[in-house]
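This document starts with one chain, in the form predicted alone, laid out as structure tokens.
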Amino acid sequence: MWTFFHKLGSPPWLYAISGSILKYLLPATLLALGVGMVWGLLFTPPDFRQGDSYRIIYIHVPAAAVALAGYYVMATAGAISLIWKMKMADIAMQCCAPIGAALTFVALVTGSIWGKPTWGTWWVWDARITSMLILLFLYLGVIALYEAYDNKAAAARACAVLSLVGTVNIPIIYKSVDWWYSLHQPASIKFTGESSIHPSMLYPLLLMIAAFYALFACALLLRMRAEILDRERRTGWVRKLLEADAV
């Protein structure tokens, strides 16, 4: 276990293994996204109350779920960076932030589009939506902090602290519909009881959630590979890699 953990701190090893993973994960992700989108948007039955407007759930829910999970990935990378001073953890944390921000933005926009026919308004300041907006600001704060420092080691420490402090917002997002009055509906997918969504709608939704997790992983690995090459561009292994590609 510790050997694998130490390998994660090696730029050449991480670059090589991520390339091998992406070779299979990327096409599988694109296939899953295509199947899930067609299945959810074209072949699921209309909702008996919302009609066809509910179909945006196949983008909104996966984007929101992975945005929350992505923040935990970023915060975990920040903790590893603070404790073990691992540069690859710095890179993972830096690369997570824009991906998480994009997913949070998509969740907020699709939620607004869904809210208009459902609630009669594009936006309400309820606990779930407000805490998701705070999540977007936390992601943007990490991006801004990293760009604000010339000293990248200091930037990584500041971003790690902000990431860890911001984790308090994640359980608030999860439990907001239970703790406060909210127009936002409770969770439709339940792991400890029967889900409130019909199986014909649930299965494509689960596929889309899995596809979005895979998409997050692909985007993170691709960004990390680009960042590794940028940081290690003067090293011998990168020069050899470029020479091999040029042949």
The other form holds:
Amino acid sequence: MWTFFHKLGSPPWLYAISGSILKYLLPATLLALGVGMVWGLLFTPPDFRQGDSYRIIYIHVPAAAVALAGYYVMATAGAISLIWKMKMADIAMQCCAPIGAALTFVALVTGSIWGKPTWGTWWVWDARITSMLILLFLYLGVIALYEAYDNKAAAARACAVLSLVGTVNIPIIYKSVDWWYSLHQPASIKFTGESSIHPSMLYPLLLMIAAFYALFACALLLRMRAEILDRERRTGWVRKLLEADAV
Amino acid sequence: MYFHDLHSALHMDGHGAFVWAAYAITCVVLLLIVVAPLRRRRRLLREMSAEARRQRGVPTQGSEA
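Please show me the structure of the same protein in the form predicted together with the partner chain, now that we have looked at it in the form predicted alone.
To see the whole picture, the full complex is given below, headed by that same chain.
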């Protein structure tokens, strides 16, 4: 257990292992995304009440779910970097923020586009939407705060504290559709009890959710690799890597 | 396939513009978060190998700015 933890903290090990993971994970993810999108767009029946506009669900729900999960990843990495001062955890936290922001942006934009034909408006200050907007600002806040410091260690500490404080928002987002009665529909997929969605729509949705999670993992690893390379450019193992590359 | 021709797939009973626009925006953003770090890594590797070559006294290939 501890040796694994040690390895995780080692830049050359993480760089090497992420490279061999990505070789398989990235093509598989892109394939799953492509299949899921075509399935959702062209091969599923329309919703009996919303018609075809509901097809946005196949990108909206996965983007929102992974935007929330990504926040947990960022806050966990922040906590680890705060407690053990692990450099790799700091890099992971910093790399989560732009990906999470991008996914939150996708969730908000696709939700807005879905809202127009369904609710008759692009935007409402409803609890779910407002708390998602706060999530976007939290992600952007972490990015901005990191850039604001010259000292990387101080930046890592400040960002970790901000992301940990921000976790308060996540359960609020989850529960917002139950606590406040609003325009946004409640969850259709439930872990306990019967899901209120037909299997012909459920399977492509589950595929897309899995694909979005995998995409988050790919994007995070890709970002971390670039960041590791940048920070370790003066070290021996990067030099060796370059020599092997040049041959 | 659910739609019987291309027109009905694009039109989607009047919802087509919304649905296709949402998918297009999503594809662009998803592509960006994958391609941006790949490009950064390639740039870094190029920079660093050029630097290493300079240090070894070997002239860099190609046109120099």
